[in-house]
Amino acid sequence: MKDMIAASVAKIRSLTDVRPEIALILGSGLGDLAAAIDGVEIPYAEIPHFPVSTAPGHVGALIVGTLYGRKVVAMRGRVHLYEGYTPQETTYPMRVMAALGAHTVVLTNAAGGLQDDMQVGDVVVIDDQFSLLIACGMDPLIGKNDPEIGERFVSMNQAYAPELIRLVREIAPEVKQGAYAHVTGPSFEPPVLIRMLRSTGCRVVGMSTAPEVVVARHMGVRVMALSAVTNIAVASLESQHVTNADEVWESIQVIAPKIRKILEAAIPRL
């Protein structure tokens, strides 16, 4: 792993002198937020060992440069378990960004709203996560551990930095707060699963983020995460609504400016 990370870092540093302080992982439909970064764009395919995005709405390029006065490295699109990658491959970019120097990561994602008070267009700052996949054997830390990279056992209590949650709520009081439920996808969740996830108290559900957060904490990186609620999860077989990708893409166009406004205020203060 160390040799792989070193090779990835060496390639990126051969193309830019910027040493990033902050990492950004921009999820479905949110990659255009990277347009404000003044820097170098590197396709994932040109970085040794880097997985390549195949999901719609994920450009698949790393941008290293300056954003709102801070040095950043940003992923325009991530990779997911449903693309056929392992948990270790899915989270490899997080390891590379930490090795480049990022001490804080900001993750964004498109998600389904779970609770009755959720509406399309809401932004949720995540404070915890629920993943049966990780709990049942798809933890990205499974396997031999290198203590030079991170500790064998990693606490996930307050994995989402409380001070960064407070910062978001200060900047945008209208933002909701809650836990993120992680599923594999790519099929949308059946009603019985939505009812189960509702019972946990989770606010939103999505197909990413949780494994990346585990690895960020493994490498000592602070975490802030925002979910864009692009659809309301269907919990009843009686519902005639059919969740689809077009619904998600249409909603994200409305929500993206809200998230960009939050990041514009938050990033200088991270």
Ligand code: HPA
Second form
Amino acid sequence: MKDMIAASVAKIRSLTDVRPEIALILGSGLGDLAAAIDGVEIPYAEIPHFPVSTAPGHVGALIVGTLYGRKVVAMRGRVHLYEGYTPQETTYPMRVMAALGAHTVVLTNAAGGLQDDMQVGDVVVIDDQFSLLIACGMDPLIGKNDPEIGERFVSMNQAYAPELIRLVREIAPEVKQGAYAHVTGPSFEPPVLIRMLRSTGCRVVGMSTAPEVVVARHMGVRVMALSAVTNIAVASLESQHVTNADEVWESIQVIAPKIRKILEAAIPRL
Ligand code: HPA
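Here we have the form predicted alone; I need the corresponding form predicted together with this ligand.
First the chain shown before, then all remaining chains and molecules of the complex.
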């Protein structure tokens, strides 16, 4: 693993002198935020060992440069478990960004609202995560551990940095706060699963983020994450609503500017 990461880092460093301090993993339809970065764009296909994203709305490129006065590395498009990648492959870019020097990662995602007080258009700052997948066999840390990269057993308490949650809430008091329920997708959750996830107290559900957060913590990287609530999860068989990708996509266009504004204020302070 160390050699693979070193090869990826060497390739990226051969293309830019920028030494990023902040990593950005931008979710569905939010990749355009990366357009504001002044820097070089490196297609994933050119980086040794990088997985290539295939999901709609995910352009596969790493962008290294300056954003709002800070040196950043951004994933324009992430890779998901539902594309067929393993948890280890899905999180490999996070490892490379940490090895490039990022001390903090900012993640964004599209998510379904789980609780009654959630509305389409809400932004949620994530403070915890619930993933049966990670708990029961898809933990990206499964496998031989290299103590030079991180510890064997990693605490997930306060995995989302409390000071960064406070920062987001100070910048944007209207932002809601809560835990993220993680599923693989790509099928949307059936109502009975939504009812189970609601009972955990999680406020949003989505198909990304949680594995990358485990790996970020393994490598000692601070985490800040925002969900864009693009739809309300269907909890009842009586509902006629059909959750679909078009609904998610349309909502994200409306929410993206809100997230961009938050990041514009937050990134200089990370
Ligand atoms: N479920 C899972 N992932 C999602 C959803 C959802 O309702 N909305 C956007 N991403």
